[in-house]
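First comes one chain, alone, set out as structure tokens in the form predicted on its own.
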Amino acid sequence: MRIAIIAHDGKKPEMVAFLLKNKNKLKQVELFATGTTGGHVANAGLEVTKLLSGPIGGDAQIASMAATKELDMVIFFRDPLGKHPHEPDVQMLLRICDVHNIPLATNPATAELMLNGSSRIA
């Protein structure tokens, strides 16, 4: 199993939490993450792979994985009230994930239901 994760600024924090409390179902997934997100992720000690940030490519990097089906699933906890100058990126990975019928959450709650309903996470 293959899962990209992605988090605006002020939801990083929210997706290390996440992470950490589903560690023991994610110890046989792969995963990718933007840059900042990524070392984030990797300082509370999961192992994690770190492509570019969001605004310098990291996304259109997770959207190319996405459409050569690389990637089992998407999560990426976005902050909806704040404003992202790579919003054309944001609005790309999601019309891609979409396109490629790739799962996305974009809130711990779909994460969670993902994660859970996943068969092919033990």
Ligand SMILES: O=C(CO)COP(=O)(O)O
Second form
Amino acid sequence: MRIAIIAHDGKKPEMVAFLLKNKNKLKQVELFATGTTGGHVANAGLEVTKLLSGPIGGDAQIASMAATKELDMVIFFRDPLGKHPHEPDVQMLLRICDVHNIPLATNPATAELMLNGSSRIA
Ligand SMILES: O=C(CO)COP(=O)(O)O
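Show the form predicted together with this ligand, please, the one above being the form predicted on its own.
Full assembly next; the chain just shown is listed first.
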């Protein structure tokens, strides 16, 4: 099971808290993250493969993985109150997930349901 995790700056603490809360469910999961999100997650003691930071192509890298079926789900805690210079990349990633029917959660409540609903998570 491969999961991509991404969080905008205002949501990074929420992402770390979510992952730590669900640490047991993630034991068999390979995590991939945009660069800065990945740094926070690694600092919290979780193993994660870091890609480029979102604004310089990390969202695009994750979209590419989704398009080539290298990901089983995407958890993307977006900050709906923030402005993002790479908004086109964000929209592209969301669209690619829909094109390829990749489960996508954009808030902790949905992410929790997704993890609990996956038969491939211990
Ligand atoms: O900007 C992001 C998603 O759009 C996240 O990127 P970082 O994890 O590098 O901050």
